[in-house]
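The chain below stands alone and is given in structure tokens; this is the form predicted on its own.
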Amino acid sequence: MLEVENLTLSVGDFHLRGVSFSVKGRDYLTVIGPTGAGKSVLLEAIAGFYPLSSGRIALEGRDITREPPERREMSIVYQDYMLFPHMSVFDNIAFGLKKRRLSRGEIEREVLEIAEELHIDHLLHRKPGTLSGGEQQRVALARALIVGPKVLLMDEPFSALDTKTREELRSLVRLVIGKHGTTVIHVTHDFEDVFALAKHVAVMRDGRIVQFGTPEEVFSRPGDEFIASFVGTNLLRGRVEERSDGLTAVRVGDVILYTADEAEGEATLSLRPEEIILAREPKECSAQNVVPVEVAEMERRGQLVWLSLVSDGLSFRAVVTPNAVELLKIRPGERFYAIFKAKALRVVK
């Protein structure tokens, strides 16, 4: 559907450096990375807002590298909506259609249809300044989708919204995008967007894509320490002791851990914090790893609590709900058992 080959350009002191990737039709790609990694520049380069130093962009086999933005069959949605304040919601949504010389009846029919899909048909007479942030973003999405873009580009579209509104918009976007069959590239800093929407995810750093894959691949098997740290995955280094009965035993510090992956010699393992269960006593269960730990630190982040856990020569992080903290009476200095399955412990290298 969309091919980006060796994309290279400079914007002031910033450089995109040989970015290459492709997305299939109806794919949903999220682009993540630290501030300044080049995510927005990449999106706007694909849209045609910057001339390339080198590289090629092809849409359905057609070279669009030097096509102006209006001929690329793409729409873009920004964090701050970019609506026309002097126009009604109806006229904002209809803006792209008016250039196509459609009849008034055809325009009204299409505007009403997309407005109903995004639950804003009752707002068509209003001005953007009278709407909530979530309503304005729905208008921006409607304006972007009504022209039938082959690729929808979104630059942190939910980041200015409150948690509840973000969740509602994710669900609505998933339904509407699925109905229209639109291919999406979505820049975000919120991992909930990735887990809720993405089929693929690209991690950017310093103007390059450093890992590309499914969310499961990127978050469970980060390619290096930077990516592991960025996506919040524990990296554990050890040495393989043996493999038997479909499990590999790896010594990390003074602890033996079991993974379902194969490995030899020195091994680096990844473990997602949410895969860890805490218990006061070792439980009879199917999980192969039951590690005695002490809670070193606790940190509340929104609706979750992050725990720093230490054991014999081993340290890692787990995440639990505030309810679990109260139920288990989790406090720094308290001892627990960290329980996780062998398939949750993945060999990175």
Contents of the next structure:
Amino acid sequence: MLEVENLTLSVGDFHLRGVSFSVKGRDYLTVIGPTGAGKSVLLEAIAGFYPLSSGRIALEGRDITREPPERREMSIVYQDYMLFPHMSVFDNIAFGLKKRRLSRGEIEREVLEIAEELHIDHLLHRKPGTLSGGEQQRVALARALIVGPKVLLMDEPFSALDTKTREELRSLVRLVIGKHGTTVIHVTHDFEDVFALAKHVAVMRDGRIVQFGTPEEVFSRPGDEFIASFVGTNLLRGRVEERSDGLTAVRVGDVILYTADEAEGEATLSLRPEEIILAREPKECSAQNVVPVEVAEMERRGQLVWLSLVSDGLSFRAVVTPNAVELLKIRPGERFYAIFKAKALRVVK
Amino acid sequence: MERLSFRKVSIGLTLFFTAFLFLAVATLFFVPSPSEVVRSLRSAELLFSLRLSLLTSVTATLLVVLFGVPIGYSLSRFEFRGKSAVKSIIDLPMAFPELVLGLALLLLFGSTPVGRAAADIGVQVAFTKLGIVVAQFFTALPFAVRVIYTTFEGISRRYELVARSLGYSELETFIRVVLPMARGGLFASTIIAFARSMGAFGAVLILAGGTYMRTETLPITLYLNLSYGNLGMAITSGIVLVLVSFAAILLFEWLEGGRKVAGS
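Structure of the form predicted in complex with the partner chain, please, following the form predicted on its own?
And the full complex, kicking off with our chain again.
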């Protein structure tokens, strides 16, 4: 639906170097990467705010590379809301509609409808400056969604909010986006956004997309060292089998894992590599998860050794000290038991 | 201890300077006798120069704002070849002696092709009332552009990007979003342009000639009468200038204050 080909441009210190990807209708793409990777510039370039040095953007098959922002049918939501301070909440939300030939009544009806969806219908007469951060961001979302954009662009939309508000807004966004069937590109540095919302993830570094895939692919099979250390955690996907004694049993591949978190149906789990201990024998211990694994690959990086471990239909990474490698004689092809606590296995979705 | 004394010295200097300034302005009001001031106020010369000053300053101010807004906006938002050179040239009259600015303008509108071309289409700048406006315009423009530029710099580009993405063109965005948000800065620049125009002396004297009852603005009335030894008239025009500037500042403070309250 949206195709980006070989996007190249420079804005001050920020660069895009041959960025290509495509998203389908109703897709939810999150873009992650370190500061200065060019994530925001990518969003603004897609919105048409910068002339490209080279490259091509097509929306629903139509080449929009040279179209000005006002003819691209994309809306943008920023971290710092960018509500027009001289207009009421109502006028902010209605702003995009006023460009269309709609009667006053129609505009009022549509504003009220979206304001109710986002629970801001009681704030319509207020000025943006008097609202809390969470309220302001909901107004910004309403303003962006009311025009029915083909693509909604969000630049770290929850970063300025406290944890609780962020959680609330995340589930509200998931609901509203789902209802409107909006295609989203969402730049974030918060992996919770990825776990909660994303269908696809693009990892950016130095103006390039270095990996593109589903969250499970990117988090459990990172393309290179940089991505591995950036994403940090393993992502496992499984099905909840049963729940007893405060533990949830999840089948991942052919292995049953136990987590202390509650879950139902399909579950996505996060397991940090440093939480995993390796042992030759499945000894008695307090950890609930003891998984027989084979070392597929190992690689020394700085003061740590990274291991790729495989089990029945399940693969993940662990990190150990060179000392442990010596002691346990860890070599590729050797068999061990990977041991980790139920608390280390977190349900993220 | 050292901090405390620095604090005391700073506050002391501030109070001393304020008192000194106040004393100087008060002298202006108390030296002449009231009857003399009233007589001067009623004189045809003073009425003429007050009216001319207000008329030319208002015209110059309108032109300054009309030109200053696009200039300030393009300096703030657009990249173009020679932008830094343009910035310094526009700022130049601020550091330039007003007299030299007047001389430069006089030469330009006098004996160059530009001046002759203007004269050919009937536009006489040198030694005319139009010359007053031109001199005031060039004196005030850099100050106004400075304020307008800073105002636009203070408005995040992202507001404009949001408006563009919602279907508004560049110009519509400027009118619907940027201008309303720049309101305070535009008021400030208007007041500054007006005050600079009212007080413009050197450039006006040289370009427009400072002719009695023809191109005589308030600062020129002050100067001419002082040189004739007509102290009452000189002081009175000084008082009127101060009052007009004061009114301008009060208006500005009032509008600024109102804006802040509304915005908070």
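Just so we're on the same page, rigid core means the largest C-alpha set that superposes within 1.5 Å between forms. Note that this is a predicted model, so its numbers are computed, not measured. Numbering follows the first chain given and starts at 1.
Assignment of C-alpha atoms to the better-fitting of two rigid parts between the two forms separates Ala160 from Tyr258.
Once the larger rigid part is held fixed by C-alpha superposition between the two forms, the smaller part shows a rotation of 110 degrees.
In the rigid-core superposition between the two forms, residue position Ala267 carries a C-alpha shift of 27.7 Å. Core superposition places the Cα of Phe340 5.4 Å apart between the two forms.
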